[in-house]
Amino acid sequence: MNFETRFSNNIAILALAGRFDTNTAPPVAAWLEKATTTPPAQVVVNLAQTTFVDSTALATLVQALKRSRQGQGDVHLCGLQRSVYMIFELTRLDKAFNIFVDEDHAIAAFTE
């Protein structure tokens, strides 16, 4: 898996590509921990190029969501492929996360 990070104003953006699983989660978890501990923790995770997520990946995202909301922020997800979105539906995490079609909408939602 590859990941790219950038910032748009005060919003941290993480774009993941490939499989997001037990083997690839540790560096993502470290980055998300750093990004979500400074209030307001506003993070967009772009999963447009992510082909698979497992329970470790989901737990990593949930932990980041919890930390960010404690810091008056949020984690927005965007660009989920159908197979990845189905995992969020099956685990009902589509109800916990704000999920957007693309990165522009996810970023814009922080300013609304």
Contents of the next structure:
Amino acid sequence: MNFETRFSNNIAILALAGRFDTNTAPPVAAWLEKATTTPPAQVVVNLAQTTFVDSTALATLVQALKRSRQGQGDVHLCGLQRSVYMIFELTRLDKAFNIFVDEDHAIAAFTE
Amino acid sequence: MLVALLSSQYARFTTLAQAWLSSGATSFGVYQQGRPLAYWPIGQKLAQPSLTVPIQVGSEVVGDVRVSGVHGQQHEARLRADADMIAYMVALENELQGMTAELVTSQDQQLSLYRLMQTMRSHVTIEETLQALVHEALRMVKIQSCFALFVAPDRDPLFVQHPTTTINEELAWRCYWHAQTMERELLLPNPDDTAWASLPVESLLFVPIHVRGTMMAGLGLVNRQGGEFFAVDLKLARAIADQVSAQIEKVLLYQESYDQAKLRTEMELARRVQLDLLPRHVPQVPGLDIYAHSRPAYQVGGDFFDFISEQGRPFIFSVGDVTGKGLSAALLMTMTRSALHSKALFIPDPNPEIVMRQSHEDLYHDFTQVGVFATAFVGQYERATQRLIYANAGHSPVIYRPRDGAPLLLRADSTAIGVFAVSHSKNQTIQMRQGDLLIVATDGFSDARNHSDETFDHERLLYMADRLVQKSAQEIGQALFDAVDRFSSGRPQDDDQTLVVIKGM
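Output block for the form predicted in complex with its partner chain, input the form predicted on its own:
Below, the chain from earlier opens the complete complex, with every other chain and molecule after it.
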């Protein structure tokens, strides 16, 4: 898995490519923890190139979501492939996260 | 010096004397501070010397040679040449003695180091090793006291000294952090370093001890007898530090393997406890054909299934999966299973929604503390209506294959336990008539991978549910486990795999 990070107007953007699972989650978790330390943390996770997520990946995202919301921030997801989106639907996490079609919409939702 | 040379080279001095006597001299003598050390011809009365030449080693006159009965420049030059030769031999003798002394010291130190190594070999803790070190170092180096420190991650720092009250601990730690920052030994007093000007000891030598490539300990030698520390003390202290480093490494290795063995034993115990928590037998529930099995990926796992089948109460079952793996997941799994179990067993007039909501309330705070969540599926069978009521907190995959329809993946009605403070669980209903099939698996099935890195996925599960619908619950369960094994073809199992198959009869 590759992951790229950048910042745009105080919004932390994380793009993950490949398998997001137990083996690849630790550096992502570490980055997200750092990104959500200072409230209000606004994070966009771009999953457009993510081909697979397992329960550890979901737990990593949920932790970031909870931490950011505690400080009035949020984690926006975007670009989910069909198979990945299905996991969110089956586990009901599609109702927990704000999910957007692409990065622009996910970023715009923070500034609106 | 001259005496030592005379005794070791007496024969040569005799030859020299005889050469003088045979060439006309009446006597030949070697003197030190005016007193004869050796005199030829032996046994004769001392004659008044006619020529005297000092024996000079560097700038120091160590004695003189005297002859009698001969005169003149020629004899004087010869005597001077002899004196020079003797001086040269004295210098060589001095050097030899110095080297011998060094050799003896070095042998003594090697012996002491060997003894240090032998003494420490029997110690199995770092503290014992440090105690042995300070006692042995005190014997090896001429010092008033000795201390040692040890710092390692996840361990309490250690400070030992002998005798016990010579140096205050604060100073010892100051030496340690200084040596670590400067990455070298500390030798005091140091007139160039004002930071140590008001030192409460006369002299101090601190050497770092490196273990596994980093400074993890240090040895301090305090108040050398006779003043300051020399280069030779530093050399010895370094040699001691090297020995101790090897010993500490051995102790750490021993403790790690001991800890590992202990952990293995505890894991085995945890595994047995966990296995005991899983139902040993599938209950006989009129109207249902049930199969259940759980296979942890590690010794202990985060998956579970459970049945509550008590006289006068509805049949309730649960399947769950705690995020994470190993012992921590196993602990949280037992918590989750116990919460669901006790609610299903004791709530008056229970149903899955209430069981799930109340368990969620019990667990949410603890789960949030440790940053995990657990998915859970709770089902309850109503025989009279041939219905199965369930609540699904983020659990997947769950497949329902009605006897007369296509297989479906059932979506959760709420997020997993631990995600949100409030549970939104809601009772859902499916029919459980004769031939209807429900498969509740854990993601260890759908996420299983083969050597080409493909996942088993939901599609294969759906396909198999459809193909196997006519079989018994036992046959379906076995076939699913066999299929995932064939698919993985020997690739180690990444995650726990749990399966509950329920079929209407």
